[in-house]
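Quick heads-up: it's one chain on its own, the form predicted alone, in structure tokens.
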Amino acid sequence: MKHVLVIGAGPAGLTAAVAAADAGARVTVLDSGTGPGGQYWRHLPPERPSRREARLHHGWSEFERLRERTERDGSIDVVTEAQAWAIETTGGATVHALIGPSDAAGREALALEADSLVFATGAHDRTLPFPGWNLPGVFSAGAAQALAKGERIAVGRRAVVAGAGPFLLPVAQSLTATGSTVLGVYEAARTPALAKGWLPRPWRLLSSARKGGELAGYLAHHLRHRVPYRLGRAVVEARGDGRVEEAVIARLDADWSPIPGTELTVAADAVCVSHGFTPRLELPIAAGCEIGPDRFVTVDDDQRTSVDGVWAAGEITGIGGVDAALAEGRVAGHLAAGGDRSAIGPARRRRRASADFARRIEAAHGVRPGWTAWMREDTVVCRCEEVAYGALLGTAAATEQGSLRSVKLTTRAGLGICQARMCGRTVEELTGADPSRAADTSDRRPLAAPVRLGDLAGLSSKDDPQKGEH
């Protein structure tokens, strides 16, 4: 019996696990969360259940089906609070993980070997910096939604949602569900960009008809709660004494440069911002997977990566939404288990349709270069190390260094506790780094996650991997 190791228990990972089990494999799933579901199906813990949890989630019945299947299927072992932090590829792939609450001392060390590996590590928000974005009360949109879904916490009484992409709509819905008043959703893309992304070959959108129903639901919600939706606008500054008290919103030109004289100041105690997503590539890169020029894991029509025995699914192959993740997970899990390709024809067709959806999102909402015009000399770029925009560019110019590695070492931008997860892409863009070079990408890290020195010291090189047993 083949052993398939799946990293990530979101939509792609859970679907891959079930598909691999259906194909006759023994499956281990590792996820850093306290329960399955990932960022998309983030929910209350079992000790604090909700009677109507489905109201905050799309596709909740699908999650319940996948969760029930993984719980009752003896061939699937889901290990939560499992932080995969390194991969060794000498003589086969060995995944190292620490089991236990994040940041806790003395976590259990686990080394796993498997016949096949499926990466479904997902993505996190990309937030472009602006003056005041380091004030308490400024959240990434994903963090605000996570608090709303997973803890029923309202991040503020009066909230502004801004950035780019369809994700802003469910974030606004989650905020109002927790009692926040959403003052407006401000989308940076203008009407011509949206038309360029969404209108060509409209018949191809028929394969994503379910998303049309979701959009209708969001529109109805916005109308019911009187939430304004404005195009071609962005939060260009957050102000406040000790925390956010107001947000400055400006109109943008086609390049996302603020148009002088269009600024509007609104009183708000929460600003929730997202400008798309950044895939979590640390583990795929450590395994030797090829990364394309679009900064996603390169896969073929079967979700195979460039490394033998390694598949990838979900947002690390392209930001296409939950439908893409489910289809890709099905394909990857089935084939990782050695299943027959003829059995996954429908899933492969859904995968191709979702790839078109991902391209449309990028064409309509992708980051434009003019956003740097809203920066000031003292605007913090790296919040962990408090490196300002002027200091970053000034140091790079003074040292005549174009290498990202050199700039990071001389300014400390990207060297903080988040290890450039928040600022990495921004630092690359501002310094003109070439991500195709290994030294110029913030995604390549020897350790995929922060690990205590005590945990590293407790590892024994003499111990054999546990061969997938836990």
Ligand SMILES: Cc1cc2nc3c(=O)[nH]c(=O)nc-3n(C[C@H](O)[C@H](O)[C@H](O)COP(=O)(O)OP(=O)(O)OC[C@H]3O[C@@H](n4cnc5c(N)ncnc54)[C@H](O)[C@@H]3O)c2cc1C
Contents of the next structure:
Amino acid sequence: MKHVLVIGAGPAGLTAAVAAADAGARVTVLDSGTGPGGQYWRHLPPERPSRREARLHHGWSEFERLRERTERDGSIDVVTEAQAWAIETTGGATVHALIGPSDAAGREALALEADSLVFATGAHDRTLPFPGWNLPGVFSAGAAQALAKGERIAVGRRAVVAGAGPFLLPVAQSLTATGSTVLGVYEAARTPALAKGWLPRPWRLLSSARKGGELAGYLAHHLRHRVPYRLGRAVVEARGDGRVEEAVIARLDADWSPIPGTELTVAADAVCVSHGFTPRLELPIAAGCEIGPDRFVTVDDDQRTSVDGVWAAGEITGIGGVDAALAEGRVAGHLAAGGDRSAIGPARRRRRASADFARRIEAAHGVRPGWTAWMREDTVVCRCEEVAYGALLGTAAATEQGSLRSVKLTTRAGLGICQARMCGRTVEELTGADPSRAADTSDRRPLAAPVRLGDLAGLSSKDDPQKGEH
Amino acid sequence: MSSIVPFESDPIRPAEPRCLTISVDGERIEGLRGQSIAGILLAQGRTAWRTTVAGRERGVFCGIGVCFDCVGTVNGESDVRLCLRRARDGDTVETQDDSEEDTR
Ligand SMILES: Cc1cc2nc3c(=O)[nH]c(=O)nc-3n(C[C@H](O)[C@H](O)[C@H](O)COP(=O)(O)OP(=O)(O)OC[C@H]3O[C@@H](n4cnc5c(N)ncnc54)[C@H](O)[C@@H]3O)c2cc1C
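Mind giving me the form predicted together with the ligand, seeing as the form predicted alone was just shown?
Then the entire complex follows, led off by the chain already shown.
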């Protein structure tokens, strides 16, 4: 019997696990979270049951079906609070994981080997810096969403939602469902970009039907709640004494450069901003998987990566939304278990339809270079090391070969505790780095998660364990 | 100000939650079982608890364990991401002051 190891229990990982079990494999699923569901189905912990939790979700019955199946099926073992932090590739892949409460010392160390590996580690949202984005009260849009769904926390009473992409719509809805007043959703893309991205093939939107319907539902919700949805606008500054009190909103040109004189200041205590998603690539990179020019894990029509025996599914292969993640998980899990290709025709077709959704999101909402016009000399770019925009640009100009590595070493941008997860791509962009060069990419990290030295010392690894900062 | 949806009026009809108590910088704070430590602080209206090297206040930013803005010391272990760490009854939390002037 094949043993399939799935990393990530979001929509992609859970469907992969079930498809692999259906195809006859024994399956282990690791997720660092306290429960399954990933970002999309982030929900209240079992200690806080509620009768109508489905109201906060889309496709909740699908999640319940997947969860129930993985719990009931003896051939599927879902391990939560399991942080995969490294992969060794000498003599077949070994996945190292620590099991226990986040960041705790003395967690149980696991070293797992399997016949096939499915990566489904998802993505986190990317926020472009702006003056004041380091004030308390400014959140990534994903944080507002995660806290609303997973904790029933309203991040503020009067919230502004801004950035780019269809994700802003469910965030605004979740905020209103926690009792916040959403003052507006400010989308950087302008009508022509949206028309280019969404309108040339409207029938395609129907073919990824659920996503289209879901978005229409959000717009109807916002109309009912009188939440304005404004295009071609951005939060260009958050102001306040020690915490957010005001957001400054400006109109943008097609390049996302703010148009002077259009600024409008609104009183707000929460500013929730996201400009897209960054895939969590550290484990696939450690396993040797090829990363494409689009900075996602390269997969073929069968979700196979460039490494034998390794599959990838969900947002690490492209930002396609939940439908893509579900279809990709099904294909990856089935084939990773050695299943026959003829059985997954429909999933492969759904996967193609969703890939189109991803292309249109990028065409319409992709980051445009003009945003740097809202930056100031003293705007923090790297949140961990508190490196300002002016210092970063000055160093980049003075650094001869201009490699990202030397800029980072001089300024310390991207060398803090988050390992450039928040600012990496922004620093690349600002310093003109070429991420296809190994010295210039911010995606490479020796460890997928911080590990305490004490835990490393306790590991009985074949080789010398890697040294982390913790 | 951040807050938690009161369970009595939450349309998702939660069961009555069970409480726990943690201490934050020596102060006893009540939370609900299943909450993260960051969730307990946010429910109290606290949006900031760490001080950066430059002396700026930080709280939750990414909410999913990526940014490390929200770290604090839990039961003596520093740099714990409070948005990920589920509170346990009796946890002792100290907020972290990493500012250069303050070397404690
Ligand atoms: C905070 C947030 C909220 C979102 N909310 C929505 C929403 O409401 N609606 C919407 O349409 N889209 C939402 N998205 C977009 C979302 O990413 C996709 O819709 C969907 O969840 C993607 O599914 P996935 O299975 O690819 O990844 P995810 O759902 O992201 O699942 C990946 C899983 O892998 C786990 N993981 C990652 N790295 C490791 C590791 N090293 N070790 C162990 N486990 C690991 C994570 O804990 C996570 O559970 C959200 C994204 C974010 C970041």
